[in-house]
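A single chain comes next, written as structure tokens; it is the form predicted alone.
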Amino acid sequence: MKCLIIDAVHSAIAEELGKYMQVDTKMLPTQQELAALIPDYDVLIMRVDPAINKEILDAAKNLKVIGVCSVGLNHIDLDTAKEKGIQVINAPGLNGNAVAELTISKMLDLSRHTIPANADVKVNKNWDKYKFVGRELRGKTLGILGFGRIGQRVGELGRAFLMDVVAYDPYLPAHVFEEQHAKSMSIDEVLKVSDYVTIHMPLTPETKDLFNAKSIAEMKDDAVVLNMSRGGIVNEKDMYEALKAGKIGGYASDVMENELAAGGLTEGASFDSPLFECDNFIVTPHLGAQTVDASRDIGAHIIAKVKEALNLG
């Protein structure tokens, strides 16, 4: 058997699976490159790039398992994989704390202006605390869209800052909200009452462009939006217009709608957006799960599931 790893994952995956099969690595191939490579392999280990389409799965004559070292599966043609008997394994919840901590970090950064203040001192050589008067999280309302493992952990951390937590998730029973000390609301209600709204929902036809000019207009003028999920949930053109017009207090994101366009993960590739002009926009390159802790936990999970699927060891 042979295994192909196509992204940066924990070294334990190659070490352990290497006891049972040949393990090769090809970092971030294009869809065309992967379609040419995949016929020889029984196992594919990846994260979110490239999208696994029907062409790749049709070429995958020997593929038995796809191990996805992340949560979302919207980048995989699951119907075709199922037709071909290919098991798709992901790692739900294991990056939850990492993403939740990054969410709180961004809330604090926007609230206390730490990023522009850092630049003002280090780049402009200014020492002026009066330029950066912020606000505390204490007593503010935290709205969470998507109240699964990550959303619940964000709520728990928010409560530690003495925030009031409201949440939307149509798939959860009422007792979960009660146990998590959160008030269940509709999306419209969350947007209207929240000082901070954080997104932890998958990208689906229903959530695509959920944040647009109309929904943003319903929010408080000083409200902050945090997108730690998928870029397409926020209409970036509408968000740019809202930030420039002062219709919203800030936008913090770990994802962009076209983050993989033009070789965005390729060494030396450039990436740009009109949002970069906005002082009240901060962004990181999809590093929510980029901790040694989450990588270790996800790696152990994927190893166990792949071995189980193939009856190894």
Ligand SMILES: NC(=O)c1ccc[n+]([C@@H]2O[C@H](COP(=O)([O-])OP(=O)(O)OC[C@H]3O[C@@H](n4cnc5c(N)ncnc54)[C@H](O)[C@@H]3O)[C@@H](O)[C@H]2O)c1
Given for the second form:
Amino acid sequence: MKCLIIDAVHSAIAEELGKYMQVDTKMLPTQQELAALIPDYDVLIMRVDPAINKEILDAAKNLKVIGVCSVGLNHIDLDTAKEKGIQVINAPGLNGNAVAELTISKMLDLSRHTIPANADVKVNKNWDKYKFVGRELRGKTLGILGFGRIGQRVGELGRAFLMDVVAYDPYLPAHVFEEQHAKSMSIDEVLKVSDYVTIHMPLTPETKDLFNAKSIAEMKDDAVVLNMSRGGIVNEKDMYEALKAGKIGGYASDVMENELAAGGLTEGASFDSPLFECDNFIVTPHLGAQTVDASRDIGAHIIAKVKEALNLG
Ligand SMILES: NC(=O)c1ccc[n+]([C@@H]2O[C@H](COP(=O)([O-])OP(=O)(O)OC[C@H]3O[C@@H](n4cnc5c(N)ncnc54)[C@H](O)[C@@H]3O)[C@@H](O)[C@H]2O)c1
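Can I get the form predicted together with the ligand as well, since the one above is the form predicted alone?
And the full complex, kicking off with our chain again.
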């Protein structure tokens, strides 16, 4: 048997699966490169790049398992995988705390202007403590859109900062909100009352562009929006216009519409966005789950599931 690893995943995966099969690594191949490589392999270990389309799955004559070291599976053609009997394993829940902590970090960064202040000192050589007056999280309303594992952990952390937590998730029973000390609301109500709105739902046809100019129009002018889930849920054109017009306090994101994830790797693709002009836009390159702690836990989970799927050891 042969295993192909195509992204930075915990080293224990190669070590453990290497006891049972040949393990090769080819970092971040394009879709075309992967389609050419895949016919030999029984196991594919990946994160979210490149998108696994029908062409790759058609070429994957020996493939039995795809181990995805992340949560979302919108980058995989799951119907075709199912048709072909290829098991797709993901790692739900294990990176939730990592993403939740990053969310809080960005709420603090936007609230205290730490990123422009850091640049002002280090790049501009200014030492002006009156330039960046922030606000505290304490006593503010935290609105969570999508109240699953990550959303609930963000709520828990928000409560530690003495925030009031409100949430929108039409797929959850009432008792979940009660247990999490969060007030269940419609999306419009959440947008209206929140000082911070944070998005933690999957990208689906229903959630594509869910957050748009209409959402922004319902919010307080100084409210802050965070998207740690998937690019495409927030309409970036609308967000850009709102930031430029001062209709919103700030936007923090770990994901972008045209990031490489889920769109496949396009040869020579450059990465840019009008949002980069906005001082009150802060961004990280989809590193929400990138902690040694999450990587170790996900690695252990994927190893166990791949071994179970292939009846190894
Ligand atoms: N930035 C990162 O690195 C990173 C890492 C992990 C996950 N994520 C993203 O975060 C998302 C959430 O992860 P999770 O582990 O909390 O998943 P989860 O499945 O536990 O929670 C998602 C929640 O969204 C809700 N939801 C679905 N459609 C909705 C809609 N239309 N409106 C409101 N709520 C809706 C579901 O009911 C569910 O409770 C994932 O789908 C993934 O895309 C990003």
